[in-house]
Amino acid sequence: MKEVPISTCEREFILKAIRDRKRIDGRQTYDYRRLKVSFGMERGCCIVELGDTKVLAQVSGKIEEPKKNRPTEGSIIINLELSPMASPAFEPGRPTESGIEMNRILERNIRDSRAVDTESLCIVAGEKVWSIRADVHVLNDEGNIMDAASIAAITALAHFRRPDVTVMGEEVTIHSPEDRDPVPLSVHHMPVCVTFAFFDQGEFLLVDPNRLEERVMDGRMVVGMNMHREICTLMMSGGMLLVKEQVLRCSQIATVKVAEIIELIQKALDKDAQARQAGEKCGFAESVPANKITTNKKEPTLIDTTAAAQQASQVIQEAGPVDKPMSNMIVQAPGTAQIGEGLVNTWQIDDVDMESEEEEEGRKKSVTNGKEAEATSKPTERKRPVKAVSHADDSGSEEEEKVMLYQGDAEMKSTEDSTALQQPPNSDKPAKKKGKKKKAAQK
């Protein structure tokens, strides 16, 4: 599957940003992306993450016959695998030109620079030697595979442990990890590659180019260097010409970057060794950050309410005193009262019912108006309720406690109560009758 070509607008945008000393991911010219090194449960398994570029390296070993021209030396084999999982531009089972070129750079950087002592891999001269193989798999390609692959390969070789071997005459015994501790490889130095991308015929350069920057660059230069400032490999590609000042400048930048990367690798190796010695959990699962999303728990946060309190106090000060509404109590029927007129409830009321209610209200108003007219024609003095108290003594007086109420306001009493309260206060016949009944009940 061919890679989708980049558009002209996108190309011009990236080049313009580079000319303005800017990068699309916010980095500076000589900045690397975030580098993370993690190890697996087995020895010799390493994953390197350079930004979004991810590379896996796995080291294995086996015993085989040495080469005839080098009977006392083992072999180091490095294989770089570019699968379609990393990028759709890679085809399965068919190495691309760029893949072959990167594989050769890795071999020259590690094997040809004598980073690993091959003579220490000899078991029996001319008969049996260790063959160490480092398989580097690109899991995701987001630019600068070369640097991530070189870091993963040398870190996996330094992390690998081979079984211990004992030679007794012609008998060769390979000890298991339970019998004897595995033996690490003899790594003399750690060569690391640093990639430079050039633009506008070498006028501008960037360190650690990403995928988009690689697609618009004019050429690149890969510098392999170790901690001792020794150049292990140097490769240039692309149709451009560089002067020696530019090459020296790149080598000086690579010296600083290589020292930082090797220090990070050494810290990762020491941390893993301490965790394994202490019996702690180690591996890829432990290196993944535990990001938990909880919906029922939230950390308390402080909220500044000073501005809201000031605004509320200002509103209260500006607002005047609230007038209390004056509501009169209206008696609609005996034993009921209403404060305020309220509204008419029209929920599910038919028009016929509404008309009948309006007619009834009209009749009530006419009756009350007539009574008010009578009351105004004959003004009466409002009287307080009179309480007549009588006691039933042993002398035989028959009296009973009774409360007499007189109507003082026509609006506060109904028509039926007004007729009953108009009896004269001196009529004590009903009281005597009730008194007799009470006396008979006592006997």
Second form
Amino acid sequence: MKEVPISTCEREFILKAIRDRKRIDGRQTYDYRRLKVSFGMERGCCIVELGDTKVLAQVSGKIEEPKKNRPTEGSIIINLELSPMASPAFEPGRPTESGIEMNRILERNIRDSRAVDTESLCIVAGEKVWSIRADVHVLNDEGNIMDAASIAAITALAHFRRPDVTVMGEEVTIHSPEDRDPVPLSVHHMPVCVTFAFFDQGEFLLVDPNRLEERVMDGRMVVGMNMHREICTLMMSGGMLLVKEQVLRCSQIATVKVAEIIELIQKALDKDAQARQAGEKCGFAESVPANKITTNKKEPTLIDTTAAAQQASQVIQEAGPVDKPMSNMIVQAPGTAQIGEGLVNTWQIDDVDMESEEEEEGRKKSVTNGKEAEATSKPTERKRPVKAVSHADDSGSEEEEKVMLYQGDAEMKSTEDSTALQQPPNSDKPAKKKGKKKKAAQK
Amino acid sequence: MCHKIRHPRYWLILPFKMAGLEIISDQGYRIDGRRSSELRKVCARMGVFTQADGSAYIEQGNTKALATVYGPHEVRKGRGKIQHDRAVVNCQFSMATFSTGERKSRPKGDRRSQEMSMHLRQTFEAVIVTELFPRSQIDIYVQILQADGGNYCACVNAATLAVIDAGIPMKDYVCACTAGFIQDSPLLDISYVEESAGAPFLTVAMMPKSEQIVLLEMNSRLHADNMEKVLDLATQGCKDVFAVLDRHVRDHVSESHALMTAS
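After the form predicted alone, can we look at the form predicted together with its partner chain?
Once more the chain from above appears, this time first in line as the rest of the complex follows.
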């Protein structure tokens, strides 16, 4: 399945945001997404989550014959698997160009920089050596697979333990884990990739691009580096042009990022080692937080509300006390009463119109009851159409309810007058209308 | 029983491997007698084939590469590749079976050559003015005849000449060069022996006039502080290569011009 192309609107939006030095997920230019490293039950199994990108690495070992030209060296094989499970863009079968490129970067970063000592993997020179294989599976692609894969691969290699082997003359014994403790690989240094995305012909640069940013970017540069500030791989590609200064700047940024990442990896490894030593539970089941819904989870984000609260209190102070509505009852004729008639209109809009309409109503009221009910419903219709209609329809039957409503409203008003936050100053209007209706209903 | 084919300079490699790789002598000379910032001899020839729209042959020391360019022509095989606003660049890299010390079983299609093809494509997509040829395709075929280090560089340089020969407009020449860092000093234009010593080296393809980097690749470990030195040397190397290529192009054009006016 081909990936759905990104729309021009969205592309422009993302690019504009980047030009304004903003990122669509709210990160800063040099920020990584949340990185989480967890381990499986088995040794050499590691899952890395970088935001929503998820990568699993599993290391395994077997004994085989060494290469003719290097009889005393074991081999390290790194295989990156882009399964269709991770993204609809990945097709099953033959690896794509980008897949091969990423695999090569990974190989160069870890194997060619001699991160793992291969000579210590030799058992019998020229006959038997360990062949260590790291399979990196991408489980979910939300951008920047490269960094997640490199972290997963090197962490898994550091986490792996191979069975101990002893050689007695011609005899080679592989000890089971119960017999002898498995031994770790000798990892000299931990190279980690940092990906930079470039936009507008290299004018803007971002660290750790997510899926959308990746699709908009002009090109990327991958810098593989270890803690000792040694560059293990450098790969710049994809139809863009850079100058020397940009390359050097990237290597400087990478230095800082790599230090942070490696510290995190070390912490995770230590924590796992402690858990295993203490016989605590470990593995994926333990590392998954105890939420019922683990997919599409959203991390809680802190929002600073002090500014908003200040503004609100300022508004309240400036507003001053709300006018006390005068609800004088006017007895127009024996048996009829009117409340709220003839007061100043506090609705912000069409002050004059309303006023005149009200006056008209007043005149009509004395003529016929039915017409009056219609007339009163008119102004209310504008603001609260549903309620007004229902009033007009069954004004007779809902008499009591309306009286209650009015009372309630009046009470609310009196309490709100003191606190009054959101209640608009015109709150007397509905009450007035209801008052009228009550009168109409009574008639 | 069976005759083992060795690298053309196997006799040279062997003693150095044994002597713990004395890449630079005390006098500051390298194995093949160069100074640290010297290029190998560059020989080039343009228009070596009649069928192709553009072709070139280059020798950089013992590394020899052949490049041919076809196009721009209509997009063949896979109309899905058509770009409505620019030409697609199709590159194929291959190594002759006799190019290396040990005979190559797969001249093309293995991971390394696929990667190389992709890098070549990316390089030339950035440099050729593809917007001038919408809905068309440019083919670049490169073959390494003898590999002695700096294969990618030889390919890029040969392909540049071939593209110029084909008359396809480019933003600038694109020149490539390697630079290594061995025994605490940067070395220009790494040969196979120096490459296999396991020292870090940088491959740079750039447009020499604007010093814009088109492709950058690095192997092995290099301290970030030494990066600038190596990059500067590689830039200088690219400019030197450019001077040589430019002279070749001008010679070639004036020669052909003279022939045309004579007849």
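Positions refer to the first chain, counted from 1. For clarity, a rigid core is taken as the largest C-alpha set superposing within 1.5 Å between two forms. Keep in mind it's a predicted model, so treat the numbers as computed, not measured.
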Fitting the rigid core first, would the Cα of Ser186 be found 2 Å or more away between the two forms? no
Superposing on the rigid core, do we see a C-alpha displacement of 2 Å or more at Gln252 between the two forms? no
Using the rigid core as the reference frame, would you say Gln314 shifts its C-alpha by 2 Å or more between the two forms? yes
